[in-house]
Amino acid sequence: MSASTIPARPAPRGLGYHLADYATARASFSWEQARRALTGGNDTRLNISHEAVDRHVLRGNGAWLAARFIDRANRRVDVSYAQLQADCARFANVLTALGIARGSVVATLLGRMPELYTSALGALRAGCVFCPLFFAFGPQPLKTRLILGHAQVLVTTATLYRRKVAPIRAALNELRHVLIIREDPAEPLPEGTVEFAELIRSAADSYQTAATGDSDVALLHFTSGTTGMPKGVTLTHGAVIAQHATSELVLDLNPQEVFWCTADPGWVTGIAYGLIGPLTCGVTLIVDREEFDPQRWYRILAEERVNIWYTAPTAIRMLMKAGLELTAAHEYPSLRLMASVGEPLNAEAVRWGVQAFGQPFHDTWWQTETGAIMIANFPACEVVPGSMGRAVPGIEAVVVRRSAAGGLEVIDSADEVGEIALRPGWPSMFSGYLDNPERYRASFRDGWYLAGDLARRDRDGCFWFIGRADDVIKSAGHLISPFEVESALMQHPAVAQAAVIGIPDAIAGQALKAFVELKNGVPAEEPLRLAILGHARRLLGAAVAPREIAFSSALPRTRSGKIMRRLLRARELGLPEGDLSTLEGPE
């Protein structure tokens, strides 16, 4: 272990980690064994809803607390596993009574509320395909996704329906039923809709779970490309095997522990690790119904005695920007593991975790297409700040380059940059791009799934993120990672966030331009801009440091928190901005 690493913390309460030794875990792990951990090896069927809820009730643990929902006024609504099972059964019965066949798409347009979780697990119980839609989408991106997804049922609130669905309803020819959750019981239902609560009340609380199998489609998630239409990614019921295994091996979840995943369930992380994986482990989910607020988050961590916290790098950097005074206002004796997901985590943010909480954040890497965590910093292993970590047991991950003959070659030498490639066959691997088999086939080559992310792997097997293949900047013959430059900029005490793009340069081909968001209360002045330029040149060298720095009051982000470099590039160069449906901000 080098001086730059952060040692692993002792195992919780002396019980030991699920993954106690990395080499041993890799040597002994098998996906068949992981499947038997859920089904007991006695059933050829596999259904996500059964594995997440019924297993615990059947074992006599129905009284365990499955989820605690916290609203704006800090009122708590607690849902046990037995209650969740009954509510899911009622919704499955509702779908059957409406004539919704197995394999039909059931979509939700909801905030973080109990009905979303009931709808997701109830739809899966009925053998339907569940499609979460982010509640902040405007009418046009919703229309696109509902049409592409062939949705037959939509569950939403009266307010969201009036504002976002009613204007596009006439174009949704395949949408058969809209189930409305009324915020005000006295409010009349919108025309052409039915009331969710009334249907649930009249439905039976038991349902024979559909006999789905590992290869049956269960989930439809939409992701946005740089241009064109969003991609519909399908995952099967078999995904629960990997989501359960990684919830144990990476997040180290144990029954009845308190777990908080801050990702919205409109995105894949909020479903895989805000719902399915943790529930299979028997935890208590903390669900904050409000949006990001540093003081509120710290209070929830302390008052709810959160044990494991899974959040996003953007949120971590926003907490850093808010200052350590807010962190120090509470104590967090129950918090034993912090992890991040969604985009690369800068080394500075990892170290800040130690400063603020006495422990580092553990970065993880995966994609919608992988369905579960593929590369991670494990709690039983030392953390190397800035590293993505190592491949999850059961996952063969390598870095590849294109050979002269056009094929793929695995890079064996340490620290050479190439594209991340995964050997297909893990159970959460996506089963297709909706209605686009050609694009799906193009994702695989020479026996590998190509992730589209560039990385290097060091001698210890740790992966280091470089950037998306189309983000890497070539300047004067150098391949430059924008993430590396952004990480260096963030080490300046005035910088809260940074984004780096390449702009045309007559001599170098491309030059680097950085957009910098300053910490609260720091004025954007010319001496500071020059100081940050000098700081970057000292750390990176003149060949890699940005040539130009522009201050930004708010960098453009997706609604899931990722900085949109390609939008900065498009605006800088006057290019088409492409798909903006996931851009954070006013509709």
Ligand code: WT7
Contents of the next structure:
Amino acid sequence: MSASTIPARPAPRGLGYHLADYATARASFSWEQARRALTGGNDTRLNISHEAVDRHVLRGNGAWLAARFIDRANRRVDVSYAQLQADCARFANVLTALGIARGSVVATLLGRMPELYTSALGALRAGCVFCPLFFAFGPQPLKTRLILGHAQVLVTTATLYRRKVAPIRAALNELRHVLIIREDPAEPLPEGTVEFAELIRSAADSYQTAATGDSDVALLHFTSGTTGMPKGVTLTHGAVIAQHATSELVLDLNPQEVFWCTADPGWVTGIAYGLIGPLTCGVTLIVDREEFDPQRWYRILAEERVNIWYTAPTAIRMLMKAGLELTAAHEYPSLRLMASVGEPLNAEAVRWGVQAFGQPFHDTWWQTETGAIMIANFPACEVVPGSMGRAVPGIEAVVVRRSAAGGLEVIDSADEVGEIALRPGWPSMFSGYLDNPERYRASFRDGWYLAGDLARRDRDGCFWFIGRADDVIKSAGHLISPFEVESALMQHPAVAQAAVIGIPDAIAGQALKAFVELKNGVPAEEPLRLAILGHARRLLGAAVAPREIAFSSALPRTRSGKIMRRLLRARELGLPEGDLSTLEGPE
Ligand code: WT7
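Having seen the form predicted on its own, I'd like the form predicted in complex with the ligand now, please.
Next comes the full complex, this chain leading.
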């Protein structure tokens, strides 16, 4: 053990860690056994909603608390597993009554309210594909995703509908039903919508769960690429096997423990670990309906007696900035495990955890495409601050280089950076990019799935994150496609061309900066710059809009006309410019 490692804490009395010893767990693990441990048998049927909810009710534990929702005024709404079962059965019945067939896409655009969770589990129960959309998206990203996803049903609130969906509704040809949650009963229901509560009220509270199997598509999550439109990642009902196994092995969840995943269900973490995996373990989910606030978060951790906390580097950095006095306002005797995901977790943040809570943050790595945690710091293992940890049992993870001949070679040296590659075959591996089989095939090579992340792997098998292998930007934990932002900017009448890059930001990791080339003859003036910024915010929403816009008279392009974001970024940050052989310009 080197001086900088942080020793593992003893397992909680009477429980022991699910993964007590890494080598033993790895050697004895099999996915068949993991499936059996979850489902209890060799039944060919598998449904996420059943595994998350019914298994507890069937064992007589329906009274266990499945979720606690906390609102602005700190009012709590508690939902038991039995209640959750009835609520999601009602929604499944609503879908069936509306004539929504198995395999159809049901989308939500909702804040973290109970209806979001019951819609997700109800849609899965009915055999539909559930597609969560982030509530902070603007009309443009919503339109793209609803169209690409072929969504037939959308559940949203009256406010979100009026602001974001009504303006794009005419373009949504495949959308058959919009179900509205009305905040204010005095306000009329928007035209062309039906009321969610009314349909739910008249629906029966039991439902024969659809006879889905491991390979049936269950979830549709949109993720970003460097070029082109967002990609619809499909995960199957089989994903629940890996989400359950990792909820035990990595997050160490036990029945009736209090678990707080701070990720929004608009993104994959908020579904895989904000809903599915933890419920299969029988925990109580804490759902904070409000946005980030340091004092509020500390109060929730203490008052709700959170046992396990899964959060993200941006939030941790914001807590660090807020100062230790705020941390010290409470005590956290129940908190026994803290984990992080989504962006690089710097060593200082891991160590700050020890200072603030007497324990480190455990970094974990995965992607929308992997459907579950793949690399992790396990609670029973010492933590090497700055490292993402080791491959989860059942997962073969390596770093590879592309050989001169074009094939892949596994890197043995601890010093060489390569691309993270995973051996296909784990149950939550994505089953496709929607309507894009070519792009899917291109993610695999020589028997490996290529993750698009660069890393080093040391002699102990620990992975160290280096960066993305493409131009995709991670800002505040959200994966953002420069292309999508550029497309929105180019819809402004004065803009001829746009390029978007990530620039370092102390809190968000990266912030978006856009470079805009104006059309011929349009003067580069401040009011126009602000107008373009406003235009981008309106179209894209706060989560995706660039923070900064600069005018540029000549964006660097390749000879074939593609904008070289990488060069733009190198110039902006004063980095080496790299290979410029394809740059356009005087010969
Ligand atoms: C990308 C995936 C992780 C699920 C939610 C986000 C980056 C993820 C880490 C980490 C450094 C990380 C990678 C990855 N990322 N975890 N521990 N350290 N980077 O899923 O939106 O598909 O993003 O997030 O670049 O490829 P996603």
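As the structure is a prediction and not an experimental result, all values here were calculated from the model. The term rigid core refers to the maximal set of C-alpha atoms that superpose within 1.5 Å between the two forms. Residue numbers count along the first chain shown, from 1.
>> Once the core is aligned, does residue 9 move its Cα by at least 2 Å between the two forms?
In response: Stays below the 2 Å threshold, so no.
> Is the C-alpha displacement of residue 517 equal to or greater than 2 Å between the two forms once the rigid core has been superposed?
Replying inline: Where the cores coincide, residue 517 still shows a C-alpha shift between the two forms that is 2 Å or more.
>> Please state whether residue 537 has a C-alpha shift of 2 Å or more between the two forms, with the rigid core used for the fit.
In response: Comparing the forms between the two forms, which are aligned on their rigid core, residue 537 does shift its C-alpha by 2 Å or more.
> How much does the C-alpha of residue 569 shift between the two forms, in angstrom, given a rigid core superposition?
Replying inline: Residue 569 C-alpha displacement between the two forms, core-aligned: 2.9 Å.
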